[in-house]
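One chain is shown next in structure tokens, namely the form predicted alone.
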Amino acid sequence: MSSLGFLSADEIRSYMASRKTRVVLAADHKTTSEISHALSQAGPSICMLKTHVDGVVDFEYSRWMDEIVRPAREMGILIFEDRKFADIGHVSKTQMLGHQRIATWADIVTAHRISGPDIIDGIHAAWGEVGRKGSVLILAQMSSSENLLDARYTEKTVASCKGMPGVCGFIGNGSNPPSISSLRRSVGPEKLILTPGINFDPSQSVMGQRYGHPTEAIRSGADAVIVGSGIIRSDSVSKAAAQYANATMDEM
């Protein structure tokens, strides 16, 4: 494990409470110019900026860190790299350190436990390597239809993995409000609950997503709520960004 420490629940409830939102965006578009606008777009209203650099078409390190990582880290947004890293310890860390150079901008990555608990350990040994800290939020729930995140998966991961300093928190389903009750009497008060599978509008599922209310997800237990499609294909990013916010600020 890193000897820098780690980005704790606590650090990441007080980013969302400065910034006065629970919003965090996931700009799942496909050139850096396109999440750097939805960026400047959506910065004012979101506590955190979501991305899949793996699906940049045009990523290029020293352009990524001018155009995404420098505006994110002025305005005081944490960047969330949802990776979704899934195989052996030393494997992830050389993931961390590869081409994209993960480790050295993103302040917190997504991981499956499937592998077993050495990913932790591998991850932030590269966070260490670049002399940064972070954190990692595990898979405990997924939103889309069909997924084989059962009931008792989503027990032995929360079980084994709320102990470790190192895991700020778990992935949840937005999209079922009593499931996200039922993870949050699992994982305790201490760590984070971030749910993806947020949208106002249902219709706009597509490919096995599905959708719940802002407003519901936190009520039941969410600290935070990804939301990409509701706020990149609106006609107006900044306005919509700004009407997810205050269905989450009304709970804070």
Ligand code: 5BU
The other form holds:
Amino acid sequence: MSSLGFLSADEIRSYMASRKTRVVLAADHKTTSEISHALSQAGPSICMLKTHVDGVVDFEYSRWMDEIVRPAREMGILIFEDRKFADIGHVSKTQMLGHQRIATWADIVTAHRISGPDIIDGIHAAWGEVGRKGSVLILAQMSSSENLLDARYTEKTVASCKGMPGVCGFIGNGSNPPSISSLRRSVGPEKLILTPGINFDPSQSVMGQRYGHPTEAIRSGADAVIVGSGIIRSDSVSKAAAQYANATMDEM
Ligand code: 5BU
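Alternate state requested, the form predicted in complex with the ligand (shown: the form predicted alone):
Time for the whole complex; same chain goes first.
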């Protein structure tokens, strides 16, 4: 663990409250400049930027820090790398410190619980090594069709992780409001629930993705919704981001 401790769910909630939006932008673009452009357009309406850095074809560390990380920090936006770590603790630590040096810029990362709880220690050991603090979101549910994270897996995952200080919360299935409500009952009030699988237009789903409405997700107990295509594939990224932000703030 970092001597700086952990980024807590409360700290993240206060970042979100100061941004007055519960939208996490899934900037699923292939190039740094596209991500940077999406960030500048959607920035005023989002509280976190979610990345898949291993999908960025022109990744170059100093450029990433200049064009993505610095502007996000200047706007007070947290950076969330959706790496979905799933290996043993030691290898997850190595991956955090590898080519893309995720530990030096991500505030939050995702991990599966499948390999055991030591994955959380491994990830925090990496943040400790670079003198930063962060937090882990654990996948308790997924939005994709026919995934294997069934109700029993969800229960076991939540029961074993909700008391961990290095875990700020869980990923839930945004396409299904009753699943989010049931996840909130298991998680309790303290930890966060973030839900992907959100789009105003469910017919936009491809390759097994499923979608629900942002307002329903927040009403069912999500702290924030993760939106990719609904924003980044729209004609106006800034307008779409504002519309999603409004739909999440109706409930605040
Ligand atoms: P979309 O374009 O809004 O469908 O993108 C959804 C994003 O959320 C994408 O980056 C996925 O990696 C991420 N996601 C998801 O869709 N479903 C899940 O269960 C998890 C993550 Br976990």
